[in-house]
Structure formats: structure tokens, C-alpha cells
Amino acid sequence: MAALDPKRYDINILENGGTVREFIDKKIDELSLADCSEPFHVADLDDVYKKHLTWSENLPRVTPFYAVKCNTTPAVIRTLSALGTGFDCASKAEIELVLSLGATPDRIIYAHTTKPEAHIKYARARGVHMMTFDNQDELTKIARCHPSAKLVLRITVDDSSSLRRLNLKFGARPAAAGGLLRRAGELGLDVVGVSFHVGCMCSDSRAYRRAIADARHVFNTAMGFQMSLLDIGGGFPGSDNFPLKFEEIAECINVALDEFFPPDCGVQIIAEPGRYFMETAFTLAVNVFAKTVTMEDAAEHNGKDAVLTMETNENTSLSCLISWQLLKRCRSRERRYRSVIWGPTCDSMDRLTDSCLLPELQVGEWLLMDATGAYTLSVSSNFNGFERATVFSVVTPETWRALILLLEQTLNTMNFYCPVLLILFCFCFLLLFNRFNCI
């Protein structure tokens, strides 16, 4: 159980009924007190969790490979863990970030098309079969450097409907399949299945519907591959501020599996959500570090309106969130005014909003971000010296516990097959040894 120690790994259990709010207020109580107005995000597990709990219930026919581009923090990675989720990880790195976090290899979807050399050997080393590819020259590299990758090739889909349409620069057309197909073949590498993505945020949940009738039929056209596996990819809403519902995508992506592909086929359904776990887990702090009033005409009040602008400390980019809240912790009824928050660098680029609706917020005063956790950390920097934000996770000692049984649960598991497999082992041993004696 050491993987989920709190004290190692510095989770914070909320006890007596604390809330992750009343944990904010207190961190930036002791970050004044010592005179330090540092940024920090705090994760909370328990919602992680019940994305898992509702992931389960709504796409039980999907096992999710948590795409760790989008948030790389170790609490995060073990939790999941934990739940059995596996992983999709695009370069050695993630690779081993997830290995040293506790998933195992088998958990593991490189997929990324375009892989270095070198990344696809250490995937090999440490025993990361199954990856994606989409071109010809992918296929070479990997003959050469793993040839006994459970390939999946990726397809191009119609992602007209995604905020960010990622089909612009990945996956083969579906026409140019039996080609691909062709030359794996004649490399002697094996093709396991199909994967596909919608693009990031689809508002129209028929797209997976088309993409999953385009990998069917990619699976019908195999060329002597055993296909066994169908990535419907991502591009879940992991906030109910989006119009599109979470509930209503797996609706849709359910009645397409039943169609094109039934529980009886064979075929193991893997998909590969990342803002869906992350964009609420996460809570950031930040505290202002200057501000400047000007005035603008404003025609409804006839005169003059307060345009606030405030600088921040915190050096994450927040240009990759979709839906986030501002908050101050301020009274309820105070006047609002449109502000614009920026960043603490020198880069004119470096803006949070140009306009939101706030309280007249103090220099020293802390403004609170809700729905953070997606692409913000992960493309961080420490431009201008700037640190990144420190990262407080919490958890309530319900969903601990909850975390604890599975992972007692696994290592049971681990404890009955290990000595089944020493044993297989000797035993194969003693065949061979008596073959060669005989010999």
C-alpha cells in the first residue's frame, strides 16, 4: 500500500468533514503568515474519482487510458492507477512517469504516430507492446527498432464539429487503410486494431458514431489481422458548463458499439479521456501583484465604467482552458467590473482573460480559478524566472479508504498468480531440462 501513502506523496487527507475550500483558505492563511504569496493548484481526488465512478457506469464497455499529456501529477497518475485505468502516453517520458507510478506495461497505449527512434526502443525495453501509427515510414522504424508491436492504426474521422480539430495533422484517410494494412503485412508486423479521435470538445455527438462506423469498416477490410481493438480516442466534456453532455456522447458512442461493434464480437473497446478526469479536480490560486483602473465610456450608465487591470503570479498557461470560473473571496453582493488578468511575465501574450466580470480586487488580495486542471500545468513554463505553481492534492478519508481496498484488492490478486506462475515456470523448466538431458 505504499503507492497510496499520504504522507510520502503528499496527500492531504480533509478530516472532520473539511471541504477543499476551507483547505484554500487555510494554505493561503499560512502562505501570508510567512509572508509568501506563492500560486498553487489543489487537486482534489475525490473528484477524479467520481468521474471514474461515472465513467464507469455510463461507457461500461470502455476501458479509459487517462491521457497523461493533460496533467502529469503524480497523485493523479497513482489514483488512477489505483482504479485501474490505463494509459495513453505519447513519448518515453510519459512512458516512464506512469511505469515509476505503478501502472504496468500492459496498461500502456503509446500513441502517439510519429515516435523517435529512440523512444520506441525504450518502449520496448520496458515491454510497452501496443502503439499507433499512420504512415509508411512509421511502419519502417518500427520493424526496425520493435518488431513485435501490437500495432493500431490510426484513421483520420470528421472532427468538423471539435473546438480543436486534431485530424489536421494525425491518422491515415480511410481509403488509404488497405495500403498501410498491406505493408505491415509485408514487414511481418502485426496490426491489432483501430483507433480514432473526434478532436478536443466535439459538440455533436454523431461524430463518434461516423468514426465508429469508419473503423468498422476499416476492421472488415483487415487483410489477415486479428483485430482486436477499437480507440475511440477523446474528446470528452469534463465540465458540465459545456453544452454537450458527458451522459449524452456515451448515449451515442453505446447505441454505435451495440451496432458495429456487439459485446459478443471480441473486439476490446479502449478510449483515451483526459480533460474529462482533470478539468475539475483542479482549483488554482493566485495572488495580485498589481493593478491598473482605467476609465471607459459606457453608454448604458452614461458616463464613465472602471475597466480593472491586474497582474498575477502565476505563469501557467491558462490559454488552453475551454470553461473556467473566476472567484474572489469576497462578498457576494460587491460591484462588479470587466477586468482583464495577466500573467506575470514580459510576454504582451501572456493574458488569463480580457474580460470578466469582478469585485475591485486589492494588490496582495487572492483570486481563485476554478476547472484547472486541464493543459494548464502541462504546458507551463518558467519564462522570466517565474516558478510553476506548487500542487496541494486532497482527498476525503471516504474515498481514501475506497482507494485503499482497490489497491488491496489488486495486490491479493498480485499474491494468488504469483506463485501459479512460479510454479508454470519451474515447471517448463523441468520439461526443458529433461528434453536436453534426453538429447
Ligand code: PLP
Second form
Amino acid sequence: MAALDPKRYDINILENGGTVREFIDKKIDELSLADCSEPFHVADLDDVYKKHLTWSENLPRVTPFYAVKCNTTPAVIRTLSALGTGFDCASKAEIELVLSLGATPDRIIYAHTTKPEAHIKYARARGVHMMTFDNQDELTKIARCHPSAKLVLRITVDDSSSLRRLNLKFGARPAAAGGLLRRAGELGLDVVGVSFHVGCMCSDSRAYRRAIADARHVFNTAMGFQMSLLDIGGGFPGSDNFPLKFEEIAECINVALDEFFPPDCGVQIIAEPGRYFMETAFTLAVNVFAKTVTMEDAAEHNGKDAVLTMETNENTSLSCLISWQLLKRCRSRERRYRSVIWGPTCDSMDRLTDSCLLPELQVGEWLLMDATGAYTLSVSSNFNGFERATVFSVVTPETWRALILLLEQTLNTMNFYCPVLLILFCFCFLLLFNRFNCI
Ligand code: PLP
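If the one shown is the form predicted on its own, what is the structure of the form predicted together with pyridoxal-5'-phosphate (PLP)?
Whole complex next, starting from this chain.
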């Protein structure tokens, strides 16, 4: 079926048992033959699929709404869409993107508490109703631009155990929830639930428990609203290298949900994981195009204090890389040196690492960096005219077949419902037409 052609989705199938590493090596050889040394990412869709299975197994009550800001690569969004996840979008462009890639409006939450009016109007025009808020002015804006929106009140929670804290900027204090709900009622708006985010890369699973308890408290003072949605945000680790394991967090969340939102309470639970799905799915290949030996005593190049400074051609932000590791393209037992790796721009912040042990690399050699999928592409820029890295997506035939089955099911459902809806529409039209003629 043409619609399921991998080329159409820009996806490469790893035929004959090929591995991601072999694909990367082949790509490097192809690029070298074409005298090209541009950086590139490889997105491993099997990794995304495995993450999905792990999620479903460990958090069966929680539907993930993938945080699109983390990585907007179309192939991964299509994959997640086929797997049935929803999407957390933060802007008009993100909503537009996921809709163009097969997501339906009912599977989108516009999860930014402060939104430009034009973006709210766009969401309304495209049928996206679920959105978050945390202040009175936002409520006034929403009443003007999208009065039928399904609102989710974001509350502040304790994020002190997270590497990137978010609650200084986002969320209403739980004590202010009553006032906000009252105002929403006065404006005739509908508040359907509560959301929170414990901060990115959370290292204490109890933060989720405390936040779920806080959300329960807001549910208990719902001011007459029929609340039916709890959104537990993101903050989940993307790899096993992180001190707190996903499974540990999941266990803590499940216990807290059963206590504060038992299965029969009629509340739908969603989450907004970003890093969890993307971190380990991407590998970055960069070319070393400059090298300086900056040791104090250059004559002792072989001494253990040698420091190599290498410039690679990807301007990626180190701040978003948490658990990456560097892999030289060819395995080697050579002596290792303390090395500094820079991006290519004139920005002195464009530094990938200031201390890693590497064998001496030569200009023209390639380095691979593991686990570069979370936020690196989203925040990379074309500053100084250096292009962003291209992405090649790969998948094994087995996973591709599983995805096709899921896509076919979706298409079949649509093929069934579209004619039924058309017939219903014609029927209603004829009824109204007859009635009108009778009058
Ligand atoms: N949801 C919101 C509102 C966010 O701001 C973020 C990250 O900034 C996420 C979800 C994703 O967080 P994470 O990548 O930690 O899962």
C-alpha cells in the first residue's frame, strides 16, 4: 500500500539483520565518497517502540501524551501516533505539525499555561480543546478566543529534586486554585482537570507521590466542576544511566494513583513524557574538522597530561545532553587523552564536553555520540551558517511490520467510519430538507 511505503515516511528498513551501527558506518562511507562531512543523527524507531512497550507494561493506567518540544522529527511523531500516544503541544506550530503527521485533535493537549491569542484561536479552529492555564489573565484570554475549551489547571509542585526545575515559571500555587476555579466559573469556562510537572530529570520518585496528593486536594475543592482528567506531566528519565530508574518511578506513581485516584474514580490519567521517549533513540555522528594540542608542554605529547581540543561540526547544546557517551567510530585500544570537544560556531558556550577520555583523533575522523535524542535537535540552531544535522530514521523489518499493522487498523477504522458518517450526514440532511419543505 502506497500510504505505508517507508520511503514516503522517510524511514530506512534495516534489511538482512543489519544494525544501527552498520547503518551509521555505511552512511559515513557514503558521505565520505561524496566528499561530504556534514553531521547527522540516526533515529532508531525500534528504541521508541521498546520504550512504548515498557511504558504500557509499567504504567498501564497512564496514557502518554508525548511532549513534542523534546524532538520534532516527523518519523518519530508518526511512530508514536501509530502507537496510540497523544501529544503535548506548546504552540501553534507544534499543533500544526502533529496534525499534519496523523494525530487527531482529541489526542492533543495544548500544554502551555501562557499562550498568544492567535495560537489559542488556531487551536480552536483545528478542534483542539484541551489546554492548560495557571492565571486569571489566561482565563480571560481563553474566554475570548476559545470559550468551549476544556481547561486543565496546572499547579506548582515540589521540584527540588529535579535537574531542570519548572515550577518557578509555571503553575498556580494550590492555595490559589480556589480563586482561579471561581473565576473560570464566572467566565462560563469548563475546567476538566489538574496538571503538574515535577521538573525534568527528577531524581526522587516521591516527588510524584506528593504532587498526585496535591492534585487530589484540588480535585476535592472542584467548585462544582466535573473534573475527569489528571495530567502528571514529564520528568521521566530517558536512559538506564540515570540514578533513578523509570520502573521505580512507575511503581511509586501506581501506588499513589491507586490511593488518591483509584481505578473506579472515573478520572483519566495522562502524562507528558519527552526525554523518556527520545533520549536513547538518537545517535549523533560528527566529523572532527579541527584539532589543537593544548597541553602545557607540547614536547611531551605522549605524556599523560596532553589535552586535545577538537572541533566537531555539530553545534549542539551540551546542557541538554545528560547521559551520552562518546564512541569512536572504530573500536580501539589506543592510549586515551583528556579531550575537549567544541561545536563549530564562534560561540564559546558551544562546547560539547570539557573533559572526556579519547584516543587521539585525526582531522577528518568521525565521532559517534550516543543518547542525543532529547532536546538537542530542538535547541540546535544554524548560528554562523552551520546547518542543523540531518536525521535518518531506521527500523527493523519486525518493528516496521508491527507499526504497519497498527497503521492499517487506524486506516481501516477510518475507512469504516467515513462512509458511515457520510450516510448519517445525508440522512440528517434529507430529514431536515423534508421538514423544511413541509413548513
Ligand atoms: N510538559 C511540559 C509542560 C514541559 O515543559 C516539559 C519540558 O519542559 C515536558 C512536558 C517534558 O518533560 P520531560 O522531557 O522531562 O519529560
